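Listed next as structure tokens is one chain, alone, in the form predicted on its own.
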Amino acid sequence: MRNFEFSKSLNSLPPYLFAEIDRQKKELRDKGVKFIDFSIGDPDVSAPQGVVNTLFEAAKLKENQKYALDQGKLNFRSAIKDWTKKRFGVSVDADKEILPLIGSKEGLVHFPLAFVNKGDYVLIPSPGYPGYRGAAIFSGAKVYEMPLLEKNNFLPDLERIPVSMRNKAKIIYVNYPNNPTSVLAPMDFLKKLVEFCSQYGIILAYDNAYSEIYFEEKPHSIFEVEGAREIAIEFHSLSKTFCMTGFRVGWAAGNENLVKGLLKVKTNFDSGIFGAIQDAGAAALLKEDAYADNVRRIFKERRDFFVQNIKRKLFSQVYADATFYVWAKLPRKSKSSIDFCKHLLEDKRIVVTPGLGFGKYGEGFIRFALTAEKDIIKEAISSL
């Protein structure tokens, strides 16, 4: 077979973190080795039965068996509008300020293609979701990493970003509740963030995929901040809130011009979301509040049990404020997150994610995803 050289942009990407973890897990399965998987944020809870029933019935409709409009179905956009108003007290225009997506990842990664020119800078958090880096690279941008440091409660220190970089940056990615650190962003930080972006003309891409996986304090929408509508676009997902990861459905909302730019990119990449899935998404947003409450209860119970017990074992410092992740600082004798994850895999048969995989400032930590039943969590803790 003839080998063809990959593009420069593809070659410049680091190995995709979760693809590498999947490869390791496949090797174990092929050898018949049992393991406990805390690596990827894919909830083990079934999606709402009412949503599944809606999907089944909607798939029978002839109108849903044709190309979907890139802008998305009006009933889904209207459901997003109503949910946003109810949840955050924020009004958005269903026709101009909302765009359904094939999962929020699709929108987050494609978004720079609408606004970034070759050589522009994109500011990304480190540690942070690997997709942000890929988004910047594929658009021809240069990457500037913003350290999320423990001493700053894993918030970017905007004042430490060089003025020269602020003037060259086109987009900044921000994500709270945060993956992987789990922390929330207080309102005073969000206000500073909007002021910062407004002052330097930077587009704010606010990833709010975990807005509904919280325990004590409700996360905010960036549009609760005055002036955010001028410079921001916010991304949401049904994957976590309603355990619909495989459905691939989410949305972007916000500044009309930013939404319009992303829509233009989408029209050249895909032909819209299967209409039945949009109907299912509308059903989730309009009818499944009780389900979302139960999901939060399940993950809070897991978090409380896990954190209490691992502190007695290996980890003195852990963070688990929101999301279903636990961000754990390595034991003092351990220096490498990759080596420590290798130790857990080979000696304990537990798969977790090394902090370094989320960026160089993630070193010194590992991430547990509590996407397994409590009995499995107990088994893992007992083996630590």
Ligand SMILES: Cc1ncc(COP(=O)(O)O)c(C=O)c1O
The other form holds:
Amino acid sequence: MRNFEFSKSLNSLPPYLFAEIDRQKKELRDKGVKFIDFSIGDPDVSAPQGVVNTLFEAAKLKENQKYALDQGKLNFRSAIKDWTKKRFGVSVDADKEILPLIGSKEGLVHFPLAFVNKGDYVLIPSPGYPGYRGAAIFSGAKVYEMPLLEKNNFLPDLERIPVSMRNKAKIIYVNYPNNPTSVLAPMDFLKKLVEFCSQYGIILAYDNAYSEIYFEEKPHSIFEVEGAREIAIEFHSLSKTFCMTGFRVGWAAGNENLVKGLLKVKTNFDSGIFGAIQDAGAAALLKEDAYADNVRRIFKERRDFFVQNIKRKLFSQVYADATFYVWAKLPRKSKSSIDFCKHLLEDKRIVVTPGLGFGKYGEGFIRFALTAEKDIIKEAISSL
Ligand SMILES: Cc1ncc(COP(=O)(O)O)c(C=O)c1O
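I've shown you the form predicted on its own. Could you give me the structure of the form predicted in complex with this ligand?
What follows is the entire complex, opening with the chain shown before.
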């Protein structure tokens, strides 16, 4: 086999964190070794039965068996519009300001292709969801990492971003409730963020994939902030709220210009989302409020149990404000996050994600995803 060299952009990407962890897990499985898996952001709960039924019925319709419209089906866009109004009190135009996606990752990663020119900067959080880095690099942008530090409640310190960088930045990715740190963004920060982006002409790509996985305070939409519509696009997912990760469905909402740019890119990459999946997405948004309440109840119970039992045992601090992640701070004299995870894997047969995998400012922490049942969480804690 001839060994063709990968492109410079592909070669400049770090190994995709979750792919690497999957590889390690496969190795264990192949050897027949049992382990507890807290590494994956994929809810273990089944998708709503009503949604599955809708998908089944919708798949029989001839219209859904053909190429879908690139801009998505009107019934799905209308359901998104109604849900957004009900949940955030925000009005969005179903024709011009909403774009269904093949999962929010697809939109988040394609988005810079619409607006970035070679050499522009994209600002990404560190630690942060790994997809943003790839998105920036594939679009030819340079990456500037914004540290999310514990002393700043894991919010980026906008004042510390050099003015020269503010002027070179085209897009800023921000994600709250946050993966991996679990924290929410307070309204005063969101206002500052919108002001900052407006002043420097930076597009705000606001990743709200976990907007419905909250326990106390309800997370905001960026469009609750005055002026946000001028500069922001917000990404949503059905993956976490309705445990529909495998369905691959989400959406972007934002001003007409930003949505139009992303649609133009997508038109060149894909040919719409399977219509039955969009019908299933509409059914979830319109009919599954009680299901979403139950998902929050399940994750809250796990979160409370985990935090109450683990805190003083191993970690100097744990954060578990929203999402289904726990961001645990390693003791000061501890090994690196990678070595700590290796120790958990080899000695305790527990798979967790090292903070460093989310960017250099994630070092010193590890992430637990509470996507396993309470009994399993109990078993893991007692073995630690
Ligand atoms: C912060 C964040 N954004 C986006 C996504 C992508 O979700 P999906 O593509 O399933 O909608 C994830 C998935 O884990 C995530 O953690």
